Amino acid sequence: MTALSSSKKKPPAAPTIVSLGGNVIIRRGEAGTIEEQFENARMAGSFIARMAENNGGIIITHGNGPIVGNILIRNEAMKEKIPAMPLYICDADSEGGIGFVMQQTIYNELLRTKKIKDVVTIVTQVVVDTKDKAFSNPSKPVGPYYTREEAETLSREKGWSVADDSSRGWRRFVPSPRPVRIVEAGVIKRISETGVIVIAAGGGGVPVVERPDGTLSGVDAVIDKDLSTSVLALEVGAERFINLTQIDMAYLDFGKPGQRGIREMSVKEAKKHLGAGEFLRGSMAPKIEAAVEFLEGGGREVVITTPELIEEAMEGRAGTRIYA
């Protein structure tokens, strides 16, 4: 009798999450032309293409700040001729558009290295809680600036929350609730395990609320991209979270004469600096907060740097590394 040999199938490698800030796609001082967006995406895409040669699954997230703002301004400019779309639809539009730019750019970079892999964009829904305190305290300014008279009319006719934005003009303010779960996390994970590069949760994803019967409905809100990325990273079982931004590393006393770059810190140290208010709200603070959530949830490593320095950062020669 011949014994039957059995071999266990090797489990897929844990995916790596690469997150691109919206200001990486449109950089400060740029006009925001599509040519500029493609060139900026190419810089980040070239690293991702090289990374794809020797890595397991790669999942890319991205910000949408400047771009969704432009969509809202177009919305307002053409409201007399075309029905204006709600913010959550604008979120979905920006996710698809930026995803296309990244998708084509990465594909072309892979073509040059002759390491062809499929790249796909998934418009992603992110569940938020209707009881989140953010809904009673809208804090995120969006869209164009208005005169006080225009803002009062919009508040009265549309029920918008409007306020003066740093003395620059009146703007609409919307909630920024915390992400609860990623609806498409399961399919994102399955696709990435086949070697496909997945672009998902763009701009923090499209915010949706879940009704008692399980159905979903879009809601006008802005979800922080870094927090959504952390939730997605944990739901797909990622071990590494690479956060690409315009700042080369995290700093203490940022912008002051004695600012100090942080090359490496533990999650305990990150929480200490975060609690002390060392990181700017709306800038580095949410990145550190997302890093803490990811590492405390089971992640292994977070790297924060610019696209230009990512390879040096992966070798410990640049950027900030945060570990559990």
Contents of the next structure:
Number of protein chains: 2
Amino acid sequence: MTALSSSKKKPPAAPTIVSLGGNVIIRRGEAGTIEEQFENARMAGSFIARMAENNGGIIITHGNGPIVGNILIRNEAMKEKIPAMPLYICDADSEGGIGFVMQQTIYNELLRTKKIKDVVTIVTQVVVDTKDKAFSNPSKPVGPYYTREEAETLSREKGWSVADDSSRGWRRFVPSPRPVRIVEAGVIKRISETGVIVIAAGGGGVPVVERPDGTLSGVDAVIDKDLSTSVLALEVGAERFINLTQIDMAYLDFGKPGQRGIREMSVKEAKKHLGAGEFLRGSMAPKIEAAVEFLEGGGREVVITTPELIEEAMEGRAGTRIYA
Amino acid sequence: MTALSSSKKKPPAAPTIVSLGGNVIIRRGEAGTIEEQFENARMAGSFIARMAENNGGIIITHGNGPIVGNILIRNEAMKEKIPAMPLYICDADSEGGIGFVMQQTIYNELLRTKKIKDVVTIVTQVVVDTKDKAFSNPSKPVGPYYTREEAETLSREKGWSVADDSSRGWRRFVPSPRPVRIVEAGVIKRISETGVIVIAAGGGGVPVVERPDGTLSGVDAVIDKDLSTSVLALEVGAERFINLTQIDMAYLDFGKPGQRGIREMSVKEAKKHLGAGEFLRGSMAPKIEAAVEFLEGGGREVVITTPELIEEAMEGRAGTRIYA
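Could you give the coordinates for the form predicted together with another copy of the chain, as opposed to the form predicted on its own above?
What follows is the entire complex, opening with the chain shown before.
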């Protein structure tokens, strides 16, 4: 594919950020084979390829939940024979694997549109604050289930936080600190401005902390990918944030008899509903929270819907639109 | 870190390609812990950071042998519980994980030199030819050892080529086709020209084939990373190819009583020695072969040595230099 040369005539159009949920790449109930991953990627990839026909850069972020979970379980299961990699390396691995699937899928879909564009994946580090209070309250269960005895041994040997997670067993819990900045944001912005589609901050990015001398070091944590996407979107000057998930839209009274879909709301209304606890924690709530951060930081528009409905949502006939 | 703005005044200096052997990242005899990987990466990273103080872009490639081997073994061991990813996804995973280690290490080393530079990893696809005769002669053993019965079952169920590999058991054999082109070479070149250090084509790149309609598809194969590096080096217009490995230099009569190190040779001499079988297959031979391809394709200079000796080698006091 031939490269687009960077235009020096006018300032580049503001990019659009498209974020794919981890459950959009491996759907609930799926085993997670590579065939399923490519099939799921194709739905989002086909939309992105059509969107790329218009002007303006496209930057893609994605979740990695089911995939990094599998990588972590494989690492733990084999740790007697092969040194287990820390969670942050598993994250980096998943940025490579999922990035490859998305980058190839979008490239292939672009060929169908006859649009010449490059697509690349940038391995992305996201700085979190060592003083983030999440570090004293590890809240995200990761990896395999253990017996209480195994969990307590791991806690002693590795200093892990472990706890009983539902009725299925004990698990390791890691902190979920807020993303502060995207280390590679400057390069991502510049590549995007030359017309290249960039996949970045996969899985919320690899969490790193900054030492007093400025050097970086990976930490075992889970960064919410919606919040990372919002930080990246602001750092690259995006105007629009399209968040593709498995729920068709945001709802009021979700799951209750009178649930009502929200077709459109202002950032002010979004904050009000968020404060009233209308949105499910760990599901719709972080997406609305990320939308609020993005819009209050200077973004123009957020659209939340499924890959299946995104075309209709772009025309205002599906999904939820939140505006500044 | 602040971005360097791309210079519009003069054509960018030709980049230098630095390639790190997989056995430079996990050394023979090491278990392969993440601490060992970071320690090994620091040696090469420190040299690269000092080199970055001079002008000219730097593009880094690396092997992934021991690491992708571990990923593959974990995948196979857990396949009854979690779908095993194909080799090409394990390759992409390793590009993420190793890329992260190198990118962070170089970033940290750059801080010590006070030089402001960005460092990114680009997940890289490398096209191989479906008609490559390597596909009818799978020659590279990968993954775990099996009993003969297990191997024959896998061969029936998955169509794998399996064979007895030394005395330790049966293994899967995959083809080792020649790299034809680097899909992301154009973007890698443009990013490098803006002063960013780029890590690319890790593990020789993720092997893909091009279908008649131009779409790409991953294949289970092993691409020699020295040959991929040579193809990438020519595609980005590099003048110099520094190949860091675990052997201090190329030797004549290697391993024999009268072995003699080669401090310097022309590409013509290199071809003659290569033809005479002076260099070990799967070790020094592919490095010399890649050097010949690079120099005959327009490159100026190749240096082969260890990360420990590279500074001396750059001054002509260690290693092997091959010139056009």
